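Heads up, the chain below is alone and in the form predicted on its own; it's given as structure tokens.
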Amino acid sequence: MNSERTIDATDARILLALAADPRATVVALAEQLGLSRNTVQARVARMEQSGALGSFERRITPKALGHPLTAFVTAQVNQHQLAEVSQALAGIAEVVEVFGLSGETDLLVRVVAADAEDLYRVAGQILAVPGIERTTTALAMRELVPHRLTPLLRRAANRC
């Protein structure tokens, strides 16, 4: 986020409906919220600007785009290289995320991958990478707990 504002129970009831209903338009918003359409547009517009709602590309899933796979790569890196390492990375159109983290292990690396064989060419190109020390790659088997935020929203928006 850009701004270290923290989201207020307004706008996690509106984050709610969002989810709820993605394609909602601020009218639909504000009559079932309850608010002026001016409130809502501003508050979304503040939320867009801060950071707050990301890119729709999260809603993307990687198994539509022909990569069923996802992995998680766990990388030592020289940390003098860590800028150019990470720089590398996002070259890589099957890097998802990269996390830096703390402990024996620097990154951790999501990959997704049409099959097993392009896995391995993925996990190649993350070795090649200069500055990358050693990896271990995991495969996500299935996924147990999806991306959610709404526990969270619904406890921001009953705060008071």
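In this text, the rigid core denotes the largest set of C-alpha atoms whose superposition between the two forms falls within 1.5 Å. Positions refer to the first chain, counted from 1. This one's a predicted model, so the numbers in the text were calculated from it and none came from an experiment. Compared with the form predicted in complex with another copy of the chain:
- The rigid-core alignment places the CA of Gln125 less than 2 Å apart between these two forms.
- The Cα position of Thr105 differs by 2 Å or more between these two forms after fitting on the rigid core.
Got the form predicted on its own; could you also share the form predicted in complex with another copy of the chain?
Only a single chain is listed, so you will not see partners or other molecules.
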């Protein structure tokens, strides 16, 4: 798995086209970009292979799963128990993503929930994890800038 590789301008152009139409076929992409079908096929395969594309789950909206609420829980942990803590957090289904922030003493936990009560319950579960000492929960009220990579892609595509 060559996951160190960074993509080039052509790759970026392919990804932009795919962002515009996720179900576009290789043939359509090749035609649109003025490349050979063979080339596009090879590049897409390579990107899929090399880890440039994360898992498909990333495309799924938690809202569609009945979990319209997103919250960020910051936690202080005993750094000696970091491994156990992150394993415990991974055991909570509503925990979608966990980052260790600068110094590895603080965690940022992204959670989703079905409603306020559900969120309260999940927050409790997190606080109950051995090794977690203090938590702060912040509800995401609005998604001011929805997740996007297009600007960076565009920059990569134009960099000749």
